[in-house]
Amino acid sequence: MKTFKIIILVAIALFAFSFTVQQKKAGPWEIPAEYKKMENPLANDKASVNKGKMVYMKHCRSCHGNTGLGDGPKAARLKTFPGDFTSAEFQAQSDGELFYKSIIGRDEMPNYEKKIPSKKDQWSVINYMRTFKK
């Protein structure tokens, strides 16, 4: 009964590994020039990143996980990497360009501007996703 155990829990750790090998990286992103100049009209202070980190938690977590590695739960589901937060090409990005892959998305990062309509709320998240940076 051990060794069946032990045969299943190889199986499961062998299955799940090959769906994160299958994952591929994300092709460039085509951003609007309006959106890499944009600017986040939120100060980045406590009361923004508390709010933001209440989004992202209700939003994004599932898929770029609690500390924005892209290993949420739903994230070995899909066909791309969800992206690494912290990473240092990632938070190169203009708080614009942020939020136009995290509000407007495409391929399998979907449009939040509905599930997210304050704007307030959408350039939180933003202010959140800033708190990653290593």
Second form
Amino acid sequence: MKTFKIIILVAIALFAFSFTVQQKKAGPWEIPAEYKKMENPLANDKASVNKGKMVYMKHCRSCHGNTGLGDGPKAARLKTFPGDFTSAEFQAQSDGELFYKSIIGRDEMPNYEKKIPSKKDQWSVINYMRTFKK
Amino acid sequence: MRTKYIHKKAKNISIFGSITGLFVILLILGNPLNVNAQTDEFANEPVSGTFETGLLAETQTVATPFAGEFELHVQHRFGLIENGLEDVFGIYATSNIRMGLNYGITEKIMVGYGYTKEFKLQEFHGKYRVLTQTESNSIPVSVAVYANLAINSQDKSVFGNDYKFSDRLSYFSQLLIAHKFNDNFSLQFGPSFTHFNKTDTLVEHDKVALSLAGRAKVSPSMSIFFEYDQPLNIDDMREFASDENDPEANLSFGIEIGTSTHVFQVFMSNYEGITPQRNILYNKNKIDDGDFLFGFNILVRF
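Now that we've seen the form predicted alone, could you pull up the form predicted together with the partner chain?
Let us now look at the entire complex, which starts with that chain.
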């Protein structure tokens, strides 16, 4: 009986510990060529950035954080770190690459084609993400 | 007595005139959404986010769920605030609740079911988006039609003598016309028609009403909104001579917070019925008398 109790305790401890395991860094993305060279049809102006901010605050901030650091309130529950949008590495990507990652998505990053149906909204959020650049 | 009718009629017509007038003027004055040349690419795209969701306080809006999307609604109305701290502004008073589920069959068609605590109403409804405003304003307004059927599922003794099942039924239909002026401001005008198969004594069976609703964003995820509903209590359209049972107008105003999966609306309103036909035909709470109550709507998308 005593051994059984110990086993249960160990199991509970392991279960609890499994939640403290650090988030893994996102693996490399496979982005189709058509997206890689896709041009952003929306000029990066104040209007599109403002619109992008609205979309970002509604759909993205809960994981990606208010300033794109990947520290939103839901971020800690993700298995994969949502990324630091202020980094030079992130900002070096083309708009098309960001579009694929943001709108098409994969795994924990959901597809947003339905939730953000307007093409203009989709591209405006890319423009807003450019403002995180340090 | 006659003078009173005429006065009331004139008042109704002037309110009707002001509401439609205001909407038309705003439509004409409203700047096209986009004036920049670069937006040509998107000229014929439908505008997004005219309203956060298909429900704004007490009225339907031109929005519907996406195809294949469910929306769970929890609508709650507390008691009137008139008793002050005695029942903490109606929080501890008797409340009315509606739970509902909507489903987007296509991008344009929505169906749903809901039940309301007061009068045990079982409600089936649907909405069809006829037109969607475009970025270039080549289509200047979004138009939707909404209809519902409510079944009063109380004990049949409530319906008096000669009970028939059809006594339980009431209908509400509305034409919704909305214009998004810019990313921050949208207005909607909605004439509606309400019909009850059986009403209380000397309460009319039919009522035409007008609604005007607007929303203004104050931050990327928060907006303030208002809604005004005016039942047309006009003599020429009157079923009975007495105007004693005329329904009162409604004013709702509050704040709305929208996220990717949830919408929260907290507001004050005169209406306590939740189901639109109950509100339109039976509201006795007067704006002038301050008969307001607190209400909230919670909507979850999945």
